[in-house]
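Next up is one chain by itself, shown in structure tokens, the form predicted alone.
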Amino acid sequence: MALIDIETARALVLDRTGRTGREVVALRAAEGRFLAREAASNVDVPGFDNSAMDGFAVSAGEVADARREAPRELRVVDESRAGRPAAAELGRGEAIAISTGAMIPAGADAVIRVEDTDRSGDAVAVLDAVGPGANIRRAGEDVRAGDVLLETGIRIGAAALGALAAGGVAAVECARRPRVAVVLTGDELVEPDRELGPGQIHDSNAYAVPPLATDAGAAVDSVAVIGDDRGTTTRAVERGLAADALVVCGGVSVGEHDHVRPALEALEVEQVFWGVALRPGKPTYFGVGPSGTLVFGLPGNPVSAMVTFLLFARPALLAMQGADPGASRVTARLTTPYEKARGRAEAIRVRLGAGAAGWEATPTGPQGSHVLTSMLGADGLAFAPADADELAAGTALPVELLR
């Protein structure tokens, strides 16, 4: 098997990875998708002057010289609430209550909170003074209409979902959501619910692959789990392939029960590469399907499926979609020394803290690839190099965020 480093693998797969084309999606629904236009507002935000405190609109000139050993005294003529804007327009000696986001009424320049204030009855004493403009925020202030409020490729989360709200965008242009199948094979998998027979293990892949699909934006379509049997194998995949993205965990060596390259190659799926430098995931696959589909072929190690998807298939699910494949990676110190084989680069899995000359890298414990519980509590996967056999405390490494 010749092995390539995994910069070369991930190139491959970007070069062959296409645009899943974009959909109109109401604002409802829009949480998670990437952006395929650029968002504008389509209104002032805030759309009219409103007060930044409870207290009372006033003219700024008439309670320059207010201070508490000689309040200013004001008639309270009417309110002005959120909402509920005051009929009345400001006039000499009077001032107005007014509520935190109500429009500021026509004569006020300044709001005067009610800490400042002694109230009784229609009359309010005004304890201190301010200036014209104190406590008002300006209509416009945060955004004006036709400003972009989000840039194409951005991933819509809670806050950018209030700026839209804001905005007045009802809708928003989305990349589609690449569709994904994923196939787990092995005789030896059962459910969790079911009892262990000799040699059987429960099938974790089925529950940690598909979200790591969905956290990437991907809708998955189907998950079928099957047995080591070249006739099922072929059926699955050739389901498989009307997706967008294919992925196969196990079944992808050369052993009398691994059928999923066969299975491929009769289905006329072209091989890209097969074997990459890295541990784990060496036997990791690409090929693209006869109708464009991506097939990714993981090894059935529940440790090196996640890696391997996270190297190869989340970065193709993000460009599809138009989001930077590469807006995950950080350099992080090791903060103890590490040990490792040399010929392949090794991804080891860290938890990341802030240190004093940025960010730090622990690993999270053993590292074998059948350590499924090293992926608990990972922040990213820190790169090894292939050359390497010994890492001092301190060398900086690059790192690929998990989240």
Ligand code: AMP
Contents of the next structure:
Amino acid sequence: MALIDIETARALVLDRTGRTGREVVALRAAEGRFLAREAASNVDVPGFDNSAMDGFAVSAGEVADARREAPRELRVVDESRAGRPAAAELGRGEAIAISTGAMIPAGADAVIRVEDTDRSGDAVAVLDAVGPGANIRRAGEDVRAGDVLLETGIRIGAAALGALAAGGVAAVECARRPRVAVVLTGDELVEPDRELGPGQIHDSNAYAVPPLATDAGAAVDSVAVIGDDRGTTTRAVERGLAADALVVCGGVSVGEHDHVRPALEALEVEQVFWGVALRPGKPTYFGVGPSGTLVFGLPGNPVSAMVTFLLFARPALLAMQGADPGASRVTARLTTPYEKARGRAEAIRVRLGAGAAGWEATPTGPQGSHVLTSMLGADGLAFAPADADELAAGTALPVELLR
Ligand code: AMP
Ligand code: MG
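One more: the block was the form predicted alone; return the form predicted in complex with this ligand.
What follows is the entire complex, opening with the chain shown before.
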């Protein structure tokens, strides 16, 4: 097994990654999707001049001298409420009661807030002066019709959904979600609701890996659990090759019962690499099926499976949707010394904290590839270089954020 470094492996994956198609998606279904075309507002936001306050619409010139000691009395002739504009136009000596968000009546050029007035019946005493335009939110102040709200490639989240709705956009063009097939291999695997027999373990990858795919915007087509047997493995892999990406966990190492690579070979999947100078995750496999399916063979150890998915499969799924495949990175200093073996880079699961001199990274605990609890509460993966052994406290490392 000739080991390649992480960046080379990632570049090889992205090099073989194509784009999914596009489709029109209704706003209600668009959360978490990636835009395949920029989205522009259909309307001005706000759509009309409106009040920023509850109060009275007035002509600023008429109340220019108003003070608490010398109020200006006006006649209240109508009301403008949100969604129910006033019928009357503002005339001399008049005010129109107005609510936040309600249309500014014709003839008014300012709003005096209710706190600066004293109303009794049809009369209102204005206790303060306001300048023209005071407390008025102008039409188009936030967005103009035709303005681009969201650029191609962005992921649609809460604020984007709100901005699209405000702009009168009911549907957007998104990248099709990549379809992912997940295969878990191992004679030892049983479901979490079953009691364990001798040598059996609960299948944790079947639960930890699919959400990583959905997090990356993919749709998980199938999750199949199979035993360590050549025929079953070949059939499961063959079905999985119908997806855009196939993720096989376990059975990809050099053991006598590791059937994944021979099965892939028999199905004419081209091996691009097998073996990354990474801990955890050394036996990671990547290949491309005859119809272009990306095939990720991830080591079965639960931490290895999660870490290698995040490092290699996630960027591919993002790139398929036209999104930036690069992870968010910060630089952080280790709060404790860290010992590692020379020869392979290490992805240390760390918690991040804000220190006086910037981000600080604390390993989450024992870092064995089988210690799944090391992923709990981890904010990121800190990369220790392959050629290092003992890292002193204070060493600055690049950290890829998990969220
Ligand atoms: P393998 O990559 O198949 O050699 O498996 C390496 C280690 O990961 C073994 O200890 C397996 O029992 C364990 N393992 C494999 N698949 C899973 C899984 N789906 N869930 C939890 N542990 C697994
Ligand atoms: Mg196995």
